[in-house]
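First, one chain by itself in structure tokens, the form predicted alone.
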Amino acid sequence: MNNNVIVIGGGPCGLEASAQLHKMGYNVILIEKDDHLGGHLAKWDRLFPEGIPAKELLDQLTGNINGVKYFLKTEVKSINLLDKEYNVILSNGITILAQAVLMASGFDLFPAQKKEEYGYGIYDHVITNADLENYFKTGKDCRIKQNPQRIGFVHCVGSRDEKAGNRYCSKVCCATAVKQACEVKEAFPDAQVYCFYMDLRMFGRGYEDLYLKAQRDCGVRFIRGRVSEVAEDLNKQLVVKAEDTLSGKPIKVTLDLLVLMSGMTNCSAGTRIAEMLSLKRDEDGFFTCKDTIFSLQESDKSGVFYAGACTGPKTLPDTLHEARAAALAINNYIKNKE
């Protein structure tokens, strides 16, 4: 019996699971479709709630996979079960027989251009949370004025939205918005910052303190209500219309920059592999676990396991915990086969 385990996805989840499986003595083959490891984490600047540099965590995760074989710019061309092993053919021409497969394919950001009323891709100064984070990391984005005076954030873009077909909460958007609102105040101290939200879901330890900091120290104005329309005036400024549901009054704000908090959807690359294996998906597009309490890391196919955001929106700590749990579940599965 071979000792191979294939991990699909080289983000934080795949990296941590690979490191744990390697420590257990397995020959781990990590498959990543992009030209770098780290997934979305590699594009992030700082992490909530403490503002830890994302690079510090990524360096730690990549430093832990010494001995793990990984392929970049590689995809799964075909995968099928042969007797009790999975035969996996990769786009680089390599074929691998594996005892188990871990889906750690992560998530895609909801395409903000689908919400046309917000103007992403239409107006010059509408960006997403990912765009803003990239600006914090690189200091470059031609859509951000040199010294914006009025900046707005729109929560729940593509999440908790029947029209978008996504009723679920993406779990991290509220905390990310509050973190980024504080950071734009650091970058532009004279700016007035607005957050348009449905309700704030600041559930984690330290998250509420971040919210209080945004109000008390940064002067961020939180407006409970959905944005109904975004337009552009003759001066290329954004005109945002919304309703303050606490006061019951409509409001109109002119902004220099609008940031859309795009939520999570299941990764399209992971979905393609799932179709090869006929893995079940829920109505929201995420993969279906064997059960939602006791067997979160198991799929409905023997030898195929899940970890991280492929089964639904997760925070980074949740993702790392699931990676470790999946490694343990795979180890138990293989040991029980012997």
The other form holds:
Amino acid sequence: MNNNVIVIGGGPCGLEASAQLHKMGYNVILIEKDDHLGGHLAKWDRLFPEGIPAKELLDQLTGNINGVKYFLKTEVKSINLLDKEYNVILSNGITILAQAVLMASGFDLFPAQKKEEYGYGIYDHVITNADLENYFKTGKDCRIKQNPQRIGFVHCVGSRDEKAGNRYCSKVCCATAVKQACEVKEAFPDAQVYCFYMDLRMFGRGYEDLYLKAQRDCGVRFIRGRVSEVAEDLNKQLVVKAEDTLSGKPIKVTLDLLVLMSGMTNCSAGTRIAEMLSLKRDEDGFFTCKDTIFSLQESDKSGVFYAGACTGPKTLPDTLHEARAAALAINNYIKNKE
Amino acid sequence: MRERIAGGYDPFVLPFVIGMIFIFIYLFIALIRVFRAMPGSDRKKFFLSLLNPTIMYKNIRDVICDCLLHIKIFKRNALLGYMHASIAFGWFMLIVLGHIEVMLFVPQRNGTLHYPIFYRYFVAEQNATLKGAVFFFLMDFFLLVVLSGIGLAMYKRIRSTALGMRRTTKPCFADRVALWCLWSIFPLRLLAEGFTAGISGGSFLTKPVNMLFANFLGNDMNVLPTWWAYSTALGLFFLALPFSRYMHIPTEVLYIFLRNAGLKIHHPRKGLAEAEIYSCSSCGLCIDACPMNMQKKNLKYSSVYFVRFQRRNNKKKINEIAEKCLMCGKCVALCPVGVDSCGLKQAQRATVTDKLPYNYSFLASAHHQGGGPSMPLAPVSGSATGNEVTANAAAHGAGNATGNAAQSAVGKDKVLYFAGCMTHLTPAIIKSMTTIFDAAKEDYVFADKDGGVCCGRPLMLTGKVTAAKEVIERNREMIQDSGCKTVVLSCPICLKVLKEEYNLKGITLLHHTQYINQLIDQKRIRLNHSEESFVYHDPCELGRGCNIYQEPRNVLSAIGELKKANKEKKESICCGGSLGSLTLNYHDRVKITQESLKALTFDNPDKVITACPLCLKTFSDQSTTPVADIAQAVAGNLK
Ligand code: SF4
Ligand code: SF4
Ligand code: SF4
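Let me have the form predicted together with its partner chain next, following on from the form predicted alone.
Let's see the whole complex now, leading with the same chain.
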């Protein structure tokens, strides 16, 4: 019997799981559809709560996968169960027989243009959280003016929004918004920053401090209420209408930049593979774990495992834990089989 | 021609006569009830309409086309149309011919109820004579027509798809009684006349029957029992009639008269509404029409059941269905009787919602208020909350209010552009429209640039009529004060209510599809003819709601190839996002959206084009084919 394990997705989750499985002596084959490893992490600048550079984490993760075979720009063409082994055909023509498959396919960002009322792709100065990270990383984004005076953040874009098709909370965007709010304030000290939120979900250790810092040190104004619509005036400034539900008054704010906190949706490439395997998915599109407390890493098909954001929005620490847990679960499974 | 029975009477006619008298009395009382429940002005309007030759002509035409020939059903499905028409028209002709026979040949019996019906029993004639031959033939011919219709009806009960219907209604008890009577009336008539044909004469149908039975049955012995059976079937039918769906036969005539007189629904169950409710034939065409019925569990919300519960006055069910309906109007458009079930549902909703408290005092100050930045506004539209539509529609009424148009210096030749709350949620449409206005060098005023008052339609749809009137009045003033003679709207929801409720005399109301079409005709904009192919989605409120079907198609043909959808125009499927439903959940809506998209993309167009901001939003969320508003498509192809 071979000891091949296939890991689908080369983001932080796939990287960490591969490293662990490799250490356990498995022959790991990591498949990534993009031309680089690291997934969303590779495009991010700094991480909450302390603002550690994303690159540091990424370097650490990639440094650990020496010996793991990985294919970039490669997709799964077909996958099926052949007598307790998975037969996987890749888009580069290679066929692999594997004992187990780990879905570490992660998430897609909610396409912000779907919330058309916020004007992403229509107005000149509307960007997403990912665009802002890219700006911090590269210093380039023509949508961000020289010295923006008023900057707004819209929480829950495509999350907790039945009309957008996603009822769930994306978990990380509140903390991301607060982190980014502090960061833009540092980048543009003259700017007034607003956050339009429904609830602030600052649940993790150190997150609350971040929130206090945003209010105390950065003067970020938190407005509880949803943005109803955004318009552009003749000066290309954004006119944002929202309701301040705490004071019970509708408000209107003119902004130079609006940042949309796109939430997470299940990765479309991962979903495609799941369909080939007829894996169960929940109503929200994410994969269904074997149960919701004890066996989070197992799927409804034996030999297929899950880790990370493919089973729902997760923070990076959560994801890395799951990657390790999945490696352990796979090890147990294969040992049992033998 | 000679009378066989002295006195012209036999006890077997009794069941029929009793049934007939019962139904006459019943109908008379019902008629009085309908008129008494009407507002006096409506009664006056109705009686005046009887003096108006155009309306009378329309009445007669509609009665012939709808009640007898069922032309509308014919157009949908020839076989189904034939089924309805053969029974209705055939039966009608049998009655008329019976009366003619009585009038011509036994005038002393004029005025008796039973003579024209049981003519063959009472009067003998030879088919050798000319009058005998003609009438015998005609009577047999129409009997055959009816019998063929009954045959089809029986077949339809077993296999409805053969007659183009996926689903039919479930009959209630009285329906069943009436149905069995109806089905047996004509075969029994054939038997009765067949047995009598040896004595009274017959033609190509009744003669052979007579001969056939003569071989093994003593004909004369069977004469009376079959006539008894025939008369009983008729009598029973009339007794069951008021409680069954067949009540539509007499009521439909009344409804046609009331409708053509231009009466409107005032109460969900009384007056005009009552006539409407009883005009429904339970044909079930509205079941297949309804987009909610993609899912079997929603069958119970079909208009036919709404009407049925209205008859039974089952408040709980009535409200449940009234609140569920998307008000897409498809069932109304396809209903052969023209039952305006959406109007009934709206009136029903009003009984629940109209009295709910609201406060639009801000409207008074809204008139001359400029909307400066960061300034507190009146309650903002709640559509971004992702809540159910109820909250939405209610909040919409309280749309933010500023009066831009009123302040601007405006003149006669200008066009007033009214985007509407929905369009403000799809800024791409506004951007495209301003591009088009500029390209056409149109002098226009943007009425609700900084937000405006809701048009009132969402409130109307929820039944909050009084509240709607307030916002309507406020907008009406704004439009009239602007001095503009043309209003261009981007949202069909606004357009419909402006047309129906605003009473804007001398002002032309155009949806932007119509406006753009005019610009093209007048060569005020020049367009590229691209390689792209489009399919056009008829938004409910624009197509069925305002009867605008051709202009958008002209526009699209000018910029690319127009492909056909599987269901188009009147039959177009609601996008699923309709403001009309108060309770339909997100999941059921998604199913409708997907079905609608499936019908639209069956010919693989490059783009789905719609002309309503709400459709645009709804489709964009689900579609794999790109979706755009017609204004976007045009703005993208300006030369
Ligand atoms: S984490 Fe915050 S911003 Fe993100 S979906 Fe949840 S509540 Fe909304
Ligand atoms: S409402 Fe119209 S379409 Fe529906 S069953 Fe009645 S008559 Fe037929
Ligand atoms: S209006 Fe539309 S949703 Fe409502 S019952 Fe008729 S077809 Fe169905």
